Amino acid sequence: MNDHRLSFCISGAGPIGLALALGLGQSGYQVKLLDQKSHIDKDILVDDHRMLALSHRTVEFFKRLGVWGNMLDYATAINSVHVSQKKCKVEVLMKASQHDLDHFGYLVPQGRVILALYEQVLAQEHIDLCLGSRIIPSADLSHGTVTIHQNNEKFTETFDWLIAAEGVNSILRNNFGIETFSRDYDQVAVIARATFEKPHQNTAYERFTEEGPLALLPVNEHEMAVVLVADSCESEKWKKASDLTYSAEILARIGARLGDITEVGERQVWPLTLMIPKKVVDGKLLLAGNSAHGLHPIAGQGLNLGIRDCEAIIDLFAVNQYPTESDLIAFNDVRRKDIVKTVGATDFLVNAFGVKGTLAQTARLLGLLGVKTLPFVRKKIATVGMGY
């Protein structure tokens, strides 16, 4: 009988990288985590308030990989998501407790998310985690070999598997010549937090207009995580744009359903892409995360997408510590499938919402009539958004 473990390099340790070294070091296998960063400084994490939308799914992962209570105290519940586009009379409002549910997710700090992973992979005894580290491009990578430098020093390691967590420009998945399909939405998200007037009652807002999609989600009574999208010319704008410019645009694409912004957060500003490689799996290297799909952020699916690349890699591994050829085609197929939907159905909504002309806003108008008034069109849309 073969005693030898696996063991994993994971090159990244964001939320995705954190989440797979922890559920992959609780089955017992030896991991290397990887980080460029030479330090966990606590006091910036719980300072971090960048909110993470975390669905249904995604939640009960954390509660299973037993990070989840650390997270709670943070955590603000989607009771319900309200779906309407400018100038058209027909909205929609789906309610968690319509599918007998509690919630539809959660929004949670950034750096509460982190935090709390990282406190239970320092707690691992099969977690190395090495900071301040990277892995050097090389040809022996295509056999588990990697050269990792750290701290002004370097040295070589093989593992049976290596893992690109490090991104939509992953060194891992480029150093394997993995293609992929790109595409520039020429358009940026300009993220905040606003504080409304009045309370938003635990409901997430995903707004369309002419001047680009808006989603707010709910944070504590009154605040709100803003992701405002507009088009890459305004990029400029945007970062220079006063507190009064930012509220006067989200108020005219919202309306007044909130009252008005008494204040808002600083702001950053991302460039949208869209991406999505050929395979997930190649030879020794299996792709989670932002490595493995890049995707617009209105519907909030990026990071819940990811987490569904954890879980499938932590049972590729549990169910058969050897996957066969075999298993690992089936896993590519499934992942891919996954991703191509996921990708595909955000890439939809935006540019559907993004068609100008009395025909598409006629077209638009009957969708959500259409999702208004059919029982199993919502719950199907409730599904998804909780990542099932």
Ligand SMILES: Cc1cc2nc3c(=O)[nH]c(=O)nc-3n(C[C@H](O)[C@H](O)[C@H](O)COP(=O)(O)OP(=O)(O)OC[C@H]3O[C@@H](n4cnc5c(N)ncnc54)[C@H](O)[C@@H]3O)c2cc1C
Given for the second form:
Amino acid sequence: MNDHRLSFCISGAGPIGLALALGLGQSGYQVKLLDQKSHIDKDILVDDHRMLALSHRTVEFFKRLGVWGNMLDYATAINSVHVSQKKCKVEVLMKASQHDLDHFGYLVPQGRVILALYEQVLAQEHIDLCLGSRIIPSADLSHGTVTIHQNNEKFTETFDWLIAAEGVNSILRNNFGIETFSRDYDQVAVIARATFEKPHQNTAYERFTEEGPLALLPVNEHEMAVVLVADSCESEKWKKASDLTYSAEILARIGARLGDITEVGERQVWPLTLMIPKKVVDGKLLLAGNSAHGLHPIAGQGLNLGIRDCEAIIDLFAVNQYPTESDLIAFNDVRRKDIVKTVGATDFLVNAFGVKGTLAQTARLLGLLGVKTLPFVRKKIATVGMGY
Ligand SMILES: Cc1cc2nc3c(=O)[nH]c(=O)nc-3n(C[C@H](O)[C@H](O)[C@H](O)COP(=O)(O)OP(=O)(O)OC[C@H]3O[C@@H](n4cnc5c(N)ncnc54)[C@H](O)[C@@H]3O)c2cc1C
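Write the structure block of the form predicted together with the ligand for the protein whose form predicted on its own appears above.
Now the complete complex, all chains and molecules, led by this one.
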């Protein structure tokens, strides 16, 4: 009997690298987790109020990892989703209760998600977390042999599997020569938190306008995490915009349904790109999270899709410690299908609502009417939104 336990080297300790390390560590595998960041500052994480919409499925996964308990106190449930288009009378309100659910998912500050994962990683004996370190690109990587540069020192180790969880610009993915399809959206997301006069009643709003889409996601009782999408040529304008200008733009898009904005927080501007790699497994390399896909944030699906990458990788090695060639082909096919579907659906949403003209307006009206009147369409959208 072969007693060798597989070893993994994960490059990138963002939310996906941390979650994956935990899942593999809890399965009893030895994991080295690298990140170029020299340290993870707990105070900075506690102050990081950017919000992530976590689907029902992601929450279930976090429960399995044993980290959800440390996020729950900071979580706001999403009980309803309201979809509408400016200048269009048809509006769709989907309620979790109509699907026999308490909620569709939760909004949690990104810092709290990372902190909960990070603390659990520190407590896991099978994970060796190496901060301030990165892999040096080399031809030996295809054999699993990695030279790591850490604090002006270099050392070499060999692993059974390498996993790129380095975000969109993955060095490992490039080193293996995996081609990608990518497209710049020529748009930026201007994100912040805003407090409204009226309570949001745990409703998330997706609003499409000719100026660009807007997502408002519920936090606490009156606050909303705002994702305002604008053309990238306006990037500088939004970086410098006053609270008043930013609030006025949100209100111009969403209308009076939530009343006035009484307070607005610090803004951040993110460029938006679509990216799909030709494959997510190549020899000893697996891709996960933003190294495996880049998508528009309007539907809040990026991290949720990355968590499905984690689940699939953990399952691949739980079922079969040494996956066969056909296991890997099946893994690649299933992951690619999910990625193409999710990235494609988000892209469709952005484009379908972005087209100007009467014909497009009529098509959207019919689309919204279809969602409003056909229960099976609403059920399908709710199921997909929950990550299933
Ligand atoms: C405006 C906006 C709003 C969003 N809202 C949502 C939402 O509501 N819900 C949702 O599901 N998703 C959302 N997303 C997407 C989500 O933030 C990402 O999918 C998620 O952060 C990806 O995590 P990751 O760990 O794959 O990558 P990252 O968060 O990019 O982490 C990568 C890590 O790798 C490290 N690294 C990079 N290169 C190297 C290297 N060469 N060597 C070592 N370490 C390296 C970095 O330091 C970093 O720690 C949003 C994104 C944006 C832009």
